[in-house]
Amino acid sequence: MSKFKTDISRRDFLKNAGTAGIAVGAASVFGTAVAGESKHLEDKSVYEKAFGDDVQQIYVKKGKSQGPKGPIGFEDRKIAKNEITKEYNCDIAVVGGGMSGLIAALKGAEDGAKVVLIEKMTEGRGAFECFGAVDSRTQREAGIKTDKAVLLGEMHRSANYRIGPDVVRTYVEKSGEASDFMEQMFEKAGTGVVIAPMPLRPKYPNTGAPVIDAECMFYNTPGLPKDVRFRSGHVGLYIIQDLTKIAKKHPNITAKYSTPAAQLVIDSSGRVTGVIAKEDGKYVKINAKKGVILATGGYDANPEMMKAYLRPEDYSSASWWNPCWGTTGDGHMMGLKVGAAMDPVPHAVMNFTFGSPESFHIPAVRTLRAMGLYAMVNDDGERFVREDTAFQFISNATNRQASFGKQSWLLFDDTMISKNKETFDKAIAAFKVLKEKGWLFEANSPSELEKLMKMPKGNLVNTVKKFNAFKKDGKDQDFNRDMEFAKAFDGNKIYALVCNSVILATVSGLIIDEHGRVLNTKGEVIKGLYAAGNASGDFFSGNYPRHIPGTSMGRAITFGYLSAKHAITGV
């Protein structure tokens, strides 16, 4: 087990935590000069008091977060013993009914553990399609052998070196064997879920990263509703709901929905006995012998901890692209205040190009013939980013501009939308909705268009005529793009359509060694304490790695599977 760095300390924590509960409307003070360090504590949401007195500030400017607010569960008060209607006893408590919660749910009771999961919504989120695994059974009867040190090594390089080994390294050895845990609980169930390679092209157009052969899909599954097939995420929703199915049934897992966990128990030792969460609006005790394993998430649902803990540029002008509310940090704070530690800021977030203002713009977008012909260009009409790199790598040039990139646009002209007339015309039929929003902008030329959208005179002819000569070359002068995979601009039409940064998660959290045991600020073990999934830690950094498949389902998967191995030694 490697030590690590962080920015979070126990002590300060405990000794900074309020007693009134949850400050959810709290102003942040990032940026804010305020004079005597307890009024400075006192202006802080309970998200930054978590970094205590013992801490570096480094000052940016407030970011906006328009996020969505979801029901947060955890509370900082001191729950008393008279508050606590009833005591639930089992051997192992999961808090989140998630792919990784209730992946663990399913080890532990496989494993002969009696388990008690809790979900603060009426069901887990499911936003996935796909998740990565390394000699998975599947995968090892189609022949695909991954190269471990290849994707070890760019796992390091996509998180700039700022993790630890140990936590990737089980991600790696570990995956295939929970993959065929996961696939044997469907065929036990009957469900019918199949589990195959995910195909990959051999070649990324000039990502700089190597194709890493290790990821698996749900695609192939019979009874998937057609509309769900091929369409980012929603395959998860299906997938999440037949292992709830298998869990509800399994006789050693008591599953409670509806019921949001508030804190952890801790005994004299600080071994972690226990959770209290509240069940029908009262408070109630779950007595964990053998551990809790926190499963809960990330936070992308909670704008005072995305402000706490995520760059502004990250969340100012993006959009959100969530179809669940519940994950709003509770395992974060929770772990946070019984001494974990976690990752350091600014946090990872797992973002997307192609963003709307409201969402995605995925079914647009899939008008565009090949999804790669066009350019990119922001409010002065010019180009910003080379368009053939990984989404995260996008969308980080997309914040990086003028507002948090909230005026970046998608150049295109008529003949970059696809070729077959019916979906030809679907796609001009559609523009007219994004037309009436504001969101797309049509004109005859370079020059009509940029007077149309208020761009500089001259900038976007002069980026459009520098593409097309560029394309024309074979050789993009300013951003080494692959132009084998661009088109000229030579069409009759041309279209601006906005392209956001969209937020689909958060992904740091706290600190586990291999066996998912949350550490603290020591890099000591909490006795009793596990997390999986988003809610848990040194896995990423900076940016959720996009060109590496499917690792946030995969480590998710992958600690549930772990944690739960673990705590049934109750060691």
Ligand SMILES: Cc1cc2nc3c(=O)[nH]c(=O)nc-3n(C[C@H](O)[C@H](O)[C@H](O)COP(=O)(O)OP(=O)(O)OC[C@H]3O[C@@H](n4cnc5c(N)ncnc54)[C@H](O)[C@@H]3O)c2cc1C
The other form holds:
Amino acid sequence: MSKFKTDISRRDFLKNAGTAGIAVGAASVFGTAVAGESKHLEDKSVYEKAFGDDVQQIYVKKGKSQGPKGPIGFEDRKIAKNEITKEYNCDIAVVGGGMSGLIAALKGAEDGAKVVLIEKMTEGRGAFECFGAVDSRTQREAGIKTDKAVLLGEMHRSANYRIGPDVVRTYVEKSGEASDFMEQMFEKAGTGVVIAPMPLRPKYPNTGAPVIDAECMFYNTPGLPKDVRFRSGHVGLYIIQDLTKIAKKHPNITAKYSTPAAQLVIDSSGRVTGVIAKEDGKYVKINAKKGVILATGGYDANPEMMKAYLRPEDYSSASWWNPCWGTTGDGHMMGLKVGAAMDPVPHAVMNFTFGSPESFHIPAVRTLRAMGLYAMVNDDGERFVREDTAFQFISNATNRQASFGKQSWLLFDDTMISKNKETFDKAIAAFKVLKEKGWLFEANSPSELEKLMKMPKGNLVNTVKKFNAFKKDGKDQDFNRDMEFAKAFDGNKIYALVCNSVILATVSGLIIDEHGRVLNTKGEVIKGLYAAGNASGDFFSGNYPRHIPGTSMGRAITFGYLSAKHAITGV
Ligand SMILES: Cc1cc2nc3c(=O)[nH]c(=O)nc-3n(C[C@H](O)[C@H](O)[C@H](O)COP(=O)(O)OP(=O)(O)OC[C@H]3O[C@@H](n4cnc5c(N)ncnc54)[C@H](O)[C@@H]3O)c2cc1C
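One more: the block was the form predicted on its own; return the form predicted together with the named molecule.
Starting with the chain above, the whole complex follows.
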């Protein structure tokens, strides 16, 4: 079992986090991301805060776009008995109405438990298209057999072996069962949601990582808008709305929205017996006989936690793409307050290489990226990463560029834009707006482009020459990119489009065991307390491995399901 010391970070956070819940109940916000700025401010306070003065200081460059700041529910003070205006009794209290919370509430309720689900915002967060699963009904029927050893091996390798074996193994063993439960819920409610295996691309560039067939999708659902597939995360909005409706109708579930949890209640033996929340601005206590499940998500809308727990350059160089500002790390803080262990720093972040949503939604640019035809260069006109590799690696490389004050660019020419005339023309029209914003440059040749972008003379010209030679020889001598899928630069126009790293979610959290029970720093179970989804940990380290399909939603579904299944035993 994992044992981690968290004293330093805990002290730091609980000291600063006493902020009372603010303006809770604001509607979720979608599309709040803005392109990051390439100009930075120096800020060395981040590591100082986290580690104290006796550690070598690392300069951190702070982006101008600080990301969202959501309403914190956690309160680090003693809430007196006479402040509690009402008490509710249930078997299981679920905190958070995103995927993990809804699955936990439904599983508990289906198994006969009386469940109270509280969600801080007016609706639970929903941002996803697909989810990871192994051996689910739909995959079995399609004849898909995931190689579990390869999947597990890749999960450990991607975490640099900094995670324990229990939680990931349980994911691989139980995610199919959890997915089947979710499917049954949709079927029972007759919502029309269809779960299907995610088709693998027939031919895919060799990204340097194995392609693992272990993902499901919702795209075949008849009720979804036609273009939802192209709007990253939008499928999740509809799926969460459907699951919310199912939960609200369930006779065993009382669902309360705009009701932030403020702190956990523990008895003299150290068992978690309930949660104090704010309902209509007044404190209420929810007594949970069998357990409290923290399903509060990550802390991507809490800048203080982002600064302290993330790798500085991951935090400071990124743009944000966060559809809901409820994820402020309340579950992390509530857990730490009762002695839970947490993943060590730096925490893992789910990142993505598209710092400009406006260009993401240009179909031709999306296809260009999907096909991986472009090259990537920095402000000096030099390549710095293999462009066909998994998103998180490109994000890391982009963040590294940003921490030296350099902007990253996608480089492509007109022959790489769609052959379809209508799509091509639409892209050219959209480029006009991006040009005005300084997000896109267009020229007739590499030498003209490097002049326009004030790059060092000759650099971009050389980069393009080299790239074309690699294509001709079939071997990328600099980054070992799979050149079969690349295209030479031989068009009449050449473009550079801004490209930042984007933060979608944080994915490190409280250490749990295979049942979702939260552990303390000695590796012992904190009785009555569970964590699921992005509030939980021991699953990722360093980065969210985007090349392993859908493990974040897969984990949320699996451990929402398993923690309720275990809590019902009341152990
Ligand atoms: C654009 C986008 C696309 C994505 N696509 C995918 C994908 O295809 N596949 C994938 O695996 N992952 C994807 N992700 C990541 C995915 O959204 C998250 O990992 C996932 O939502 C985590 O689920 P969760 O249940 O742990 O937490 P969340 O979905 O974050 O839900 C947590 C909920 O808890 C609530 N809450 C927080 N604090 C409190 C409190 N004190 N009291 C009560 N409620 C509280 C929050 O308001 C929130 O509703 C994507 C993310 C984004 C932004």
